[in-house]
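Have a look below at one chain only, the form predicted alone, in structure tokens format.
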Amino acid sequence: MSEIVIEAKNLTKQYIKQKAVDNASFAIKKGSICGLIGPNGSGKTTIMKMMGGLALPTEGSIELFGESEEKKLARARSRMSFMIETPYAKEVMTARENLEKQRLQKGIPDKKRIDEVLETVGLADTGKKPVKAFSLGMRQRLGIANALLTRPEIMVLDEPINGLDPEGIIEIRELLKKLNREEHITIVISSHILSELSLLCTDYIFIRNGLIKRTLTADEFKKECAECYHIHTDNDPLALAVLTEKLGITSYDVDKDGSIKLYERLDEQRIISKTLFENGVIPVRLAVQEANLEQYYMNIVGGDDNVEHNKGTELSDKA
């Protein structure tokens, strides 16, 4: 079993007339990349907060490493670190000008710190270039150069692709791959940016008003939203026999109504529903599926509050 490096048990953040997180739960595994999703709003910022203790929980703990008492937290977190709010620097220093003067607030002693943490960034270059003069781009890998100084173990990052033009967005995209293959960095990250999440994350959290929606790896969510063959009928259980035996299919998911997702011989439609006749079945819904991480977000935290509770929710047709 995956060791649990993040845990949240019934978190709850309680503002004077808003209740930004409410009894929410959840765990991070060691070596993801952890999505967490939801629109503004919702309460994302607000977990990453009370992660990194700028915010104390109203109900409910959250353990970092296996750790929730206080004294034992403060600990923890030294082995985390974080990027929130935007990245500050300083406007008329460099990058390895603002580096140092960060190294020497958290009392690092190794000054070949900020060469290394510059060359896995890609701004190893930038020599006496002012930060005024960098690009969003390259002021987010400075906030990120910032927060490896420290050689944390988890990065939580709150938007750090948001206003970033295309080149930018695969540049952090493929550099939070490397730390997290070659550093082995657990990453929770948030983005509004959902088609980047899909090729970055190995799991998500969707949470909506505080609330967490839905919990999956990757690996579930390919599935639930792979180009499939939604088959519904008068008698689901004879034809998952059917199929089974007289089709030899064996990649399937049955939903909670009964209905059966194929995933496989999608191309062979009449034969499928010919075989489900002449054995017995009528069909009353077949229909081929596919979704995208938009579109199953919007299934999930769009404006059905109960939406979670069926799985079965229609998803678009299109891509």
Ligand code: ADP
Second form
Amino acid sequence: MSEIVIEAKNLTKQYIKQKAVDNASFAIKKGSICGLIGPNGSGKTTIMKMMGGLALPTEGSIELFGESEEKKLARARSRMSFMIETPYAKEVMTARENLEKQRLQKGIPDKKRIDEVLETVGLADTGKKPVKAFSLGMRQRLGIANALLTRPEIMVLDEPINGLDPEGIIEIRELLKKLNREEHITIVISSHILSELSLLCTDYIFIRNGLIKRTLTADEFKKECAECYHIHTDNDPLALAVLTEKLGITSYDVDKDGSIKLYERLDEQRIISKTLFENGVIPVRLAVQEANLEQYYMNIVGGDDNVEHNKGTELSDKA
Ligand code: ADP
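Target state, the form predicted in complex with the ligand; input state, the form predicted alone:
In what comes next, the whole complex appears, and the chain from above leads the way.
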């Protein structure tokens, strides 16, 4: 069993006019990249603020590294970094100068750490360029560099991909994957756009109106909404044997009715049906099931009159 590093138990945040988070319980595993997904105003930032001690729960509790007592929570938070809302940086200063300022403020003795984090986030060659000349993607990478200074075991990032162009989205996604893979950093990341996180996360928590609607792993998510080739034949067990043995297929699922979902070789449908046929299997139904992130997202957190449907899988509660 994976170690749980963050656990929310009946976490609630009641503001005067509204409940931002409502009885939320969830657990985040060590080494995971956990996506907190929901429309704007659904409570993602408030949950992250409660993790960081920037907002106090009105009910329930949050456990960090197994600690829930206030003093021990502070120590646990020193093993984490938080990037909540747009990262702050001095516009006239360079990336290095900004990080040097942060290094001194955080009391980090190791000067070389700045070179390391600049290298890690791909800003090592920005030289004398002031932050005011940075793209949004570069600013986000600087924010991540800043968060990395203390060598955190967990990074909590609030909408770090918001507003980035497709290239910027890929850069941040690859950077976060690298940090997770090579530095073993557990990442908690929020977004209101499912497609931004769908190629990144190992686990998902869907939230709407402060309520946790669904938690699932990437594997479960993939099975529910990834593009696949859905095959039903007159002899599904034999079909599966043919697919695995003759075509070497390894990425598949078998549905309750025995039909098969293939997640690979989707562009080789003719070869697949021919091979099945030649091996005595008669296909009854062969259909490409398209990935439909938008519909999936709507099914979980949508379906309300107040919902305004924007581009892609983006939703907003704010009119
Ligand atoms: P998200 O990050 O998903 O956009 P937030 O956590 O920022 O959502 O907000 C959840 C709800 O709580 C929103 O309706 C928001 O207006 C409200 N809220 C957030 N912060 C405060 C606050 N400091 N005071 C009062 N209401 C707040």
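Residue numbers count along the first chain shown, from 1. Worth saying up front: this structure is predicted, and the values here are computed from it rather than measured. By rigid core we mean the largest C-alpha set that fits within 1.5 Å across both forms.
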Original post:
After a core superposition, would you say E183 shifts its C-alpha by at least 2 Å between the two forms?
Top reply: no
Original post:
Do you see a C-alpha shift of 2 Å or more at T233 between the two forms, with the core held fixed?
Top reply: yes
